[in-house]
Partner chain sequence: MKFTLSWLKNHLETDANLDQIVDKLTMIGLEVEEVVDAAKKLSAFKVAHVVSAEQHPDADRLRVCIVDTGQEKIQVVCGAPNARTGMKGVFAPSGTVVPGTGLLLKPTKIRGVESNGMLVSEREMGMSDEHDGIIEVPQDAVIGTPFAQVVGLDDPMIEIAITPNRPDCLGVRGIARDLAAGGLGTLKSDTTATLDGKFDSPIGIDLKFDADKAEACSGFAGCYVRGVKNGPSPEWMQRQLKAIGLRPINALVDITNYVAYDRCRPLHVYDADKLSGNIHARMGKTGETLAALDGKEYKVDEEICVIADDAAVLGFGGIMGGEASGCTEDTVNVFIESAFFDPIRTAATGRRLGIESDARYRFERGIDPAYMEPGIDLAVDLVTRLCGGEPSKMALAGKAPLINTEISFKADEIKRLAGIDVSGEDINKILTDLGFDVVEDGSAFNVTAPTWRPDVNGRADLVEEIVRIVGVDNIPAVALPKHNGITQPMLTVGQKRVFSAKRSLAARGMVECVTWSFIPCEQAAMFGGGSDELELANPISTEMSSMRPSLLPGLISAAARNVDRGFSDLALFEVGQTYHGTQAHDQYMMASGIRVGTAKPGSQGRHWRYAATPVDTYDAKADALEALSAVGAPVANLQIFDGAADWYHPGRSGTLRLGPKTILAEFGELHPRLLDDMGLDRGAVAFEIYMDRLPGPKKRKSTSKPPLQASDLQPVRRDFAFVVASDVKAADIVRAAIGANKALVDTVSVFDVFEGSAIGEGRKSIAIEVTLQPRDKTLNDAEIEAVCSAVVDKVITATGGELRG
Amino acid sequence: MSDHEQLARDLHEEIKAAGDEATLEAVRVSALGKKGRISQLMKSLGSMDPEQRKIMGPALNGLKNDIQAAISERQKALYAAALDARLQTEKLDVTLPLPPSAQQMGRIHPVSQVMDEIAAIFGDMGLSIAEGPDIEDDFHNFTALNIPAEHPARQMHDTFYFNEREDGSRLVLRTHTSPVQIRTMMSGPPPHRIVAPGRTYRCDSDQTHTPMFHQIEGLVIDKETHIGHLKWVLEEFCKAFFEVDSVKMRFRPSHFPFTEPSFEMDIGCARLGNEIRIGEGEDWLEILGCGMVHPSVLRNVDIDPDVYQGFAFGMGIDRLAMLKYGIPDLRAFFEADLRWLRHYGFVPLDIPTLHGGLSR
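If we look at the form predicted alone, what structure does this chain have alone?
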């Protein structure tokens, strides 16, 4: 028996004896690798005389092809055996319920939910949504709103200032969404009827304050707008948002540089332990500031205050969410705790509507 015939017999026995794919791979490398036994025989063809090469060349090529085919067949058999073993141990109980889908597990953040609720309410009143940049210049954030350079409100707001520019001016992270009102009034002639929700920024952090929070402001400018319109809009908003039939309101004199007269608005409530019930009881709860737009603000945006007047109001969206849904700590809104979100969040497809219910 020749050497290559003995080698073929030995390799077939090794292939047959391989019990797993790793062992079979080792046999393949020992036979067909760069330093494998068949490879070494193939290299020896160069040193043979022509007549011997004619005989050994086809014989070695045949051996190589035969071993490759045997390894391939054995590999298929080992794979089938391994798969069969897995199927014997891995079983699927088709009677078990499916795991929850992403749509079922996902939740809408209370801030997003309340924004949608507010948009639905004011949209029904005919007000549109307006937006503006988070980074503002001094004119839109302060000066146009009747807050001059020496005004204490600039310090009261605890403003985040950027570094000075070449001309000495400084951009700011907006301290309120009132700059959107200025941009709206400068965008075209009255009438204007908008609400401006968005993020605002102030240097403050405790249980009821965060450096970044959400606010919504409303603006109505027209020729015959008066305080009675303002009171009606806010009363209807409170009834719709808190989903009560009636609500007591009172307006206390206050001061805001951009409105005159200015008011803080309180609504009637009952405090039962840690629970606050809107629309009943003898207590009062402050929820927003409002007033008639200051004539100087109108002049700053080239609107004649002798022809047009209007009202504005502003409220914190995060605090409204805390109040309506019983959330005790504002800081938890921004901690990205999935357990908190699953507890206080809302199912994605439960879109708030006035006819279907805001918080169904």
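Switching forms now, from the form predicted alone to the form predicted together with its partner chain, please provide the structure.
Left out here are the partners and the other molecules; the chain alone remains.
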């Protein structure tokens, strides 16, 4: 056996025997370092005769490459083994609980959520959102809406008044969102298609009434809108809002000073313990008042009732939220109890859309 063959065998043994990277490095240096065994042999090439060099040159180069490859392979194996060994020692308790993210902690109030739902539905019908102030005058809240000073309906409203002003008039907190009808119709000529959600106030506080609550008003005025359209809009709204395929509903003739004819709308429901199921069952639930805008109201805002016509409706947003989401107590809406808000509120990314569905 030639020297280099013996050397190759020795080195392979040593590489194989190297148990860690440091030992392997020592082998590498002893073989391939400046004074290494292979390096020494390489140096001896210069003193060989050409014939011998022709044989030994490639042989030694082959040995060098072979050993380099073996070292590199051994290096990888050692590294992998070392990593495996390290990983064996690295252990986390993945059951440790994490804090909820900000998005999980945040909540949107049911009133805001339902307002967003309502906006999505009526927006799709081409109604835009109008607004008006909470502090109103007599004209917008009553007179223009065909509610004269002595009308019994005005007593029914339980109005919050501000103190009398120098001219004897008193401002009020709007008792309904209907003044926005007046503001809309006075803002420009028909057609009008709006909904007006907002805060409303009545001097009333008991189990089912709070002195502040939310209403949404609807108004459509043009030259052809009639009761059939009103029925369609409200039926479609109820189906979309309650996310049911059909809703049993009925319109009962009623009376409001600002509409003629006037109706109240009931939807069918079934009461199962605490739950109210909408759209089915034998019970009726009154959810809104509506009608064709009274000719006197149109005249009060300089619209000719023989040319223009249309409907208006008003409903309680808090009540809609209670019905849809099974919220039992109106008063809790305004108490800001963290437990209630967390439970009945919505996470910020629950954004209601028609194409994606209003609720999850």
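The term rigid core refers to the maximal set of C-alpha atoms that superpose within 1.5 Å between the two forms. Residue numbers count along the first chain shown, from 1. Model, not experiment: these values are computed from the prediction.
The rigid segments shift between these two forms, and of the options A77, A270, L96, S169 the one at their hinge is L96. Two rigid parts move between these two forms, and the turn of the smaller against the larger, rounded to whole degrees, is 87°.
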